[in-house]
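Heads up, the chain below is alone and in the form predicted on its own; it's given as structure tokens.
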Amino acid sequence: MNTILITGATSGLGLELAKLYKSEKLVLIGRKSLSELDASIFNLDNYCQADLSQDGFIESILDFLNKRDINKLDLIIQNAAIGYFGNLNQSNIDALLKTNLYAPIEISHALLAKLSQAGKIVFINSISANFPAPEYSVYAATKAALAAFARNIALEERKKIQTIYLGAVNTGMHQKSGVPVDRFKIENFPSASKTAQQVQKAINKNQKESTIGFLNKLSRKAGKYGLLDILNKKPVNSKKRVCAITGAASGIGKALVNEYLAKGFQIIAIDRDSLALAELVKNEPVKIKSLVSDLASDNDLEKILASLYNIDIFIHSARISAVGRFIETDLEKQKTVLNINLRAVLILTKALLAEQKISKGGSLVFVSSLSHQASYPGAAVYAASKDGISSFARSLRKSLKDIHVLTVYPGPTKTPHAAKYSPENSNENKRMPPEILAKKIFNSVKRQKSSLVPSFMLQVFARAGTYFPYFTEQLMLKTLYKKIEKQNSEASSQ
């Protein structure tokens, strides 16, 4: 008898899957009180009660399995999710951050370690992960989040990852999400009942990622290979005056903000060094103002958006990492490269547009990374939050109709960020330096294009992460993940 744990097991799809593995071993997850479940599925011995968007859910979870003597787990379905359809300003950021990407990683990181020697965890992501998504942008970008993270744990794990990709099914989550039912007939959607079917004949299949239906197969290939992008629309241009740039003070934010300097721009400065910031002051104190700010913090969010007016663009550049294996690496310090990489863009963003401090004409730059094509194992987290910004900004990219999106996708740069987190640096000279960066990145933001590869070899490297990606991440191990984990063996051994 296997023992398998399923989060989001009170209704819709976990459910289902809960009925279909009845005759195992079951630790069922979910919100509601036991008292509101079926007696026949739920009871004290299988069930644990748990808000994965509530702090402390993940403490719960392992003092349920420590009560009941569970050390080992055979299956892990991580399927709860929630959703919102509408504009940007409907959504609850927070709660969707939390629920589909946050509570899978944390986990993951505490229950990667009691899988047994076969045994696995089957995320259940959706095929908005691989698309625009206009109307539920901030949703679209934690599934392409989680599909990224799952992707490279993948990597470090050797085979104990499977995602699981689904397109609408009829569950009660589309009302809950806003969902017009006058657009949609929800009727129509595959059961919940039928798509657990097929969900746990993927399951048994093993594949590291398998699409449910022959439809979600087609569109899911369409939005990795950017077929449903060709139709974005150029905004008219604006005389653009004013530059906000977040990690300001090193690296490419520092490029950036010498380069619109050069080129007669009023700039805000964003960044928490304050020393860094001072000395760029110093020099331009009439064209520079300074905002010395911790993203990770909400009240040093809220400072930022009540100093900015008529920005006429939004340069999102700051950005740190957690190199190393996921499971050895802090948890905490992973959920601050979410918060910073992440988070931080995506409040920053929902309020500047809600309240229309950037220009019309004007330009939002999210800087991605190479990670989005090529994968990134030995810093998973990194990679979900870039992967993140990539989705947010393509589904701006259709839904803004007066400002221009631009993502960028920056290979080794030579920054102190690369040098800090490379697993070596004896390349470090043939990496491209920030100030060509920056050239490039105003270039096209003055072009408004929608996005930037910054060199021949980077193009074709992006190309063959996006149609070979086997290749591309087998480099990727070699060339970083295994000097990463010696890096680390080295380092603990001393």
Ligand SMILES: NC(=O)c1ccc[n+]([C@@H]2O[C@H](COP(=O)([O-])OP(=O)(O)OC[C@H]3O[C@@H](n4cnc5c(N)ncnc54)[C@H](OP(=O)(O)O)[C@@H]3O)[C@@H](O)[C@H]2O)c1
The other form holds:
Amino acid sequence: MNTILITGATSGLGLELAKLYKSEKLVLIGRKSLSELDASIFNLDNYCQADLSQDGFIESILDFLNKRDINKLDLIIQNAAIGYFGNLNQSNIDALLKTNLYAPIEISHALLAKLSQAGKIVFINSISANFPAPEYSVYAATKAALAAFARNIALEERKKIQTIYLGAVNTGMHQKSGVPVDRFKIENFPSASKTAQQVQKAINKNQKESTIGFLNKLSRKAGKYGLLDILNKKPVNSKKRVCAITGAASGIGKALVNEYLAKGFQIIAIDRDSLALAELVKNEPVKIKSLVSDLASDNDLEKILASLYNIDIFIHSARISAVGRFIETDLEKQKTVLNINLRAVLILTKALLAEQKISKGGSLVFVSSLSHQASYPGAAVYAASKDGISSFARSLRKSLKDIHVLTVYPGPTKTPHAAKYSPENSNENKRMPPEILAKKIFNSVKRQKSSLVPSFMLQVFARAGTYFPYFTEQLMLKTLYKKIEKQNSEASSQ
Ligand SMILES: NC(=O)c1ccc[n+]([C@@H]2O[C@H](COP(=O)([O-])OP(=O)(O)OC[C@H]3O[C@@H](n4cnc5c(N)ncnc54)[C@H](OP(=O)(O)O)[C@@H]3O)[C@@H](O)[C@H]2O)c1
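Having displayed the form predicted on its own, please output the structure of the form predicted in complex with the ligand.
What follows is the entire complex, opening with the chain shown before.
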């Protein structure tokens, strides 16, 4: 008998999966109390009440497993999720991030080591991870980020990770999310029980990725290859004067400060490094205003928002990383990567738009990463954060009529960040100087481009990663991941 853990087992697809696997030993996770649930399925032995959006949920799960002497798991189905429907203002960013992204990452971190030899984690995902989704942009961003996380740890933990993509299913999720039921005819979607059977078949087939349903497969491919973005309209281009940049004290951010200064802009430079910011302001005290703030702090996010108005260009350039084999890295560090690279971007953008702080005809710029196309084993959470913002930017591009949105996919860039996180023997001189990248970003904003892959070679690599991911992934494993692993194991043996 196999031991199978299912999250979000109390309704929808999760409940149907619990029924399908009822002859196995089950660990069913849900936020409801046991007394609310069907006693023919849920009991004290198989049901663990844990709200995945709350701190400490993982301790409840581990405690449950310990008390029942469950040391090995054969299958973990990470299914729980929440959605929302409407404009960005209606999204609860923290609840969405915690349930749909942070929790599955935390569960993977805690339970990967408990998988039996042939055991695996299955992530239930949505084809919206590959779509622009103007009416549920944060949900799609969490799913895109989760897909990137899974894709990258699948490279680190061979055959232990599978992602299953679903199209619309007739479950309670839509009503819970505020979807106007009459507009979508939810009753015509495939049923949860039929979809659960297809999911079970896909689990047995054991491919790294599967999509349920032929049309969903086609739509996902169309989304992945960018066919759903071709009708994006450009907003009116207006004269721009004020540019706010996060991560302004170093690397690409600092190069952007200098580029925009040289072009006559007023700059709002945002960074946590007060000394480096003071150095920037010293040279241009009139043209640069500095905001010393840590994007991981809610107080500082509020402080930033209170100080901003009439911004013509807002560039999200700040980022941090944490490299190494995912299960060996510190989870708190990985959460900080998500907080700075993804959560802060979502929260700032939502508030800037709601409070109309970006001028009409202005630009929002998201500095993502070539990991979006080429994968980044050894930095699965970093890659997740970058796919999260790419997806979010893509949805905004569809929904914002008056604001231009650019996503930048830098490859190796010669910055202090890269020097800190890349393997020791990687060739510094092959990296793109940040000053060149900053010029390309400036020109792309001016021409209102929607994406920038900043060199011909990187464009070739990005295309290869999109259409033939196996080759770029093997290359990334060889040129990056193996070196990172070697470096980390040498460091830990010293
Ligand atoms: N339905 C679709 O059209 C569709 C399409 C594509 C992908 N998906 C994906 O399919 C999966 C299942 O969705 P579904 O349609 O079955 O939705 P659902 O009926 O709403 O079920 C989601 C499950 O997750 C649980 N859950 C939500 N927040 C939780 C939390 N904080 N802690 C613990 N459990 C929590 C829910 O608990 P409660 O019972 O307490 O609400 C429920 O059991 C999700 O990953 C979803 O993204 C669904």
